[in-house]
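Only one chain comes next, encoded as structure tokens, the form predicted alone.
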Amino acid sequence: MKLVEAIIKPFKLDEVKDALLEIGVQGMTVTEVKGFGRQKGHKETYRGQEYTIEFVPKVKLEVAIQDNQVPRVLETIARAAKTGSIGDGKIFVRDLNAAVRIRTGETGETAL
């Protein structure tokens, strides 16, 4: 089992949601997250002032997923999530030692 965690600009949520439902993904966690890469930040005017914004806001996308489903859940987010512009995001993927699904007690891959 994997977790996959995708860090992508919140105005893509709706598309990369749709696109793992399409591919079979049933359940999903989203958290909305700050922070800078490469483009650390981003510079706005307010009131003729202009500020420094350091962290920039993103959604945080959690995935648990099977083993032979992350070469397909990272191609559709990375797909579903691109725009070509800097701050595009990141995913990551993470072993998963363990799951369980609390109503029922299932356990490991029947879980997810």
Given for the second form:
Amino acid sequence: MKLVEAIIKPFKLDEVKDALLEIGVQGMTVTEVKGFGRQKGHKETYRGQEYTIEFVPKVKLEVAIQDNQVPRVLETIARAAKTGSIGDGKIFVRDLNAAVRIRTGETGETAL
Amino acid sequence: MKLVEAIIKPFKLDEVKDALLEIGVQGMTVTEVKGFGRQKGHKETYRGQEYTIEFVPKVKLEVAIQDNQVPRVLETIARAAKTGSIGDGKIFVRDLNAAVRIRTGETGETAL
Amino acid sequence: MKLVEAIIKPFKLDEVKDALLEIGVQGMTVTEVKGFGRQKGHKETYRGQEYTIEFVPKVKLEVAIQDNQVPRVLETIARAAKTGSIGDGKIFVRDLNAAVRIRTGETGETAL
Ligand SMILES: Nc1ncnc2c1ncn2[C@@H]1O[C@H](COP(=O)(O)OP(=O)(O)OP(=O)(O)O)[C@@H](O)[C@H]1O
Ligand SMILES: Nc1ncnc2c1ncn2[C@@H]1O[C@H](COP(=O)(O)OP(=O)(O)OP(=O)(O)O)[C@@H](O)[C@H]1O
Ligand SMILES: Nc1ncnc2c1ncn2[C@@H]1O[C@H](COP(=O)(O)OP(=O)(O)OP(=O)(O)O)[C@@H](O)[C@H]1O
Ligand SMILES: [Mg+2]
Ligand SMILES: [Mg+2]
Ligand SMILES: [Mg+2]
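Form predicted alone done, so how does the form predicted together with another copy of the chain look?
Below is the whole assembly, all chains and molecules, this chain first.
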């Protein structure tokens, strides 16, 4: 199992969520974060306004998936989150050793 | 070392925290998140109110622990976080390569 | 690649960020969290005020870096985040299997 984490522009959340639902992702978790990449937050355009602050508001999306879903999930997020301008975000993939679905007690891939 | 992450119902946080303290967990980190699972947030009851929104407020609890604590921590969180109705949450376990306790400079398991 | 996560005192964020920029870190993500360590939040001093609550506000800083940057990043965070009093925080290191820079489609270390 893998945990795919994407840090994206907040106004792209709905589009990314819908694209992931379409390919069969079952659940996700969202956190409000702030950050910067190579431009150090300078001159980044956020929802049409120019900012010269250092930390820019972003949304972190986490999806726990099966190993074989990784390529499709990466493509889908990258496509749906992309505007083509700076600050579009990053996707990180990490291993997931175990998962539990609390209500049913299921573990492993069936718990996702 | 492992990082156990649980996404639970917010009103269950105190109960889960107390249960973890009882079994000797030394520290934890909490983040306010929102998410959905298989019901896509529809018809999920949150603190007694019906919602038909897609993202439901949840709390993410992270505990860094030793490998041998994992089974007990999983059982404890699952028991304390369970209400039996949908949306009770998920637990994810991931590897932790290294840990540092900043004040003392300790590293590894003694830093947890 | 590694993901280094530091949970630090909020007023130390700027100092840690500047120290990381100085050693060439390209980007970071920040989340507002709350937590406690061995003192269970009791008697922890936060920005000059005494609290006897259990969860103390902290900031979680995440940096995705190359493997060879880990020792320097750990030293830098630990030095910049340290006040010498309780609650200075923890640093956790985890593996990163893959990374994507959404705008350019770059993957792997060049995507960081
Ligand atoms: N190395 C990193 N570690 C952790 N988080 C990062 C890193 N790089 C970027 N991020 C997160 O991703 C968000 C978006 O980054 P961003 O898309 O600006 O990256 P970039 O490399 O500057 O690419 P671009 O040139 O397209 O802007 C940042 O606001 C930050 O939250
Ligand atoms: N695959 C997933 N990836 C990331 N986060 C998830 C995933 N599934 C669930 N979550 C997180 O866990 C929270 C609780 O999920 P939930 O308990 O509703 O899962 P479920 O599979 O629908 O189980 P149930 O049928 O008991 O409701 C969600 O709000 C979301 O934040
Ligand atoms: N085992 C842990 N798992 C997850 N998060 C932790 C853990 N221990 C500490 N933290 C996080 O780090 C923050 C700072 O912890 P803290 O520095 O108080 O650790 P400590 O071990 O008590 O060290 P000190 O004695 O210097 O206070 C906590 O508020 C919490 O968010
Ligand atoms: Mg950028
Ligand atoms: Mg559900
Ligand atoms: Mg402490």
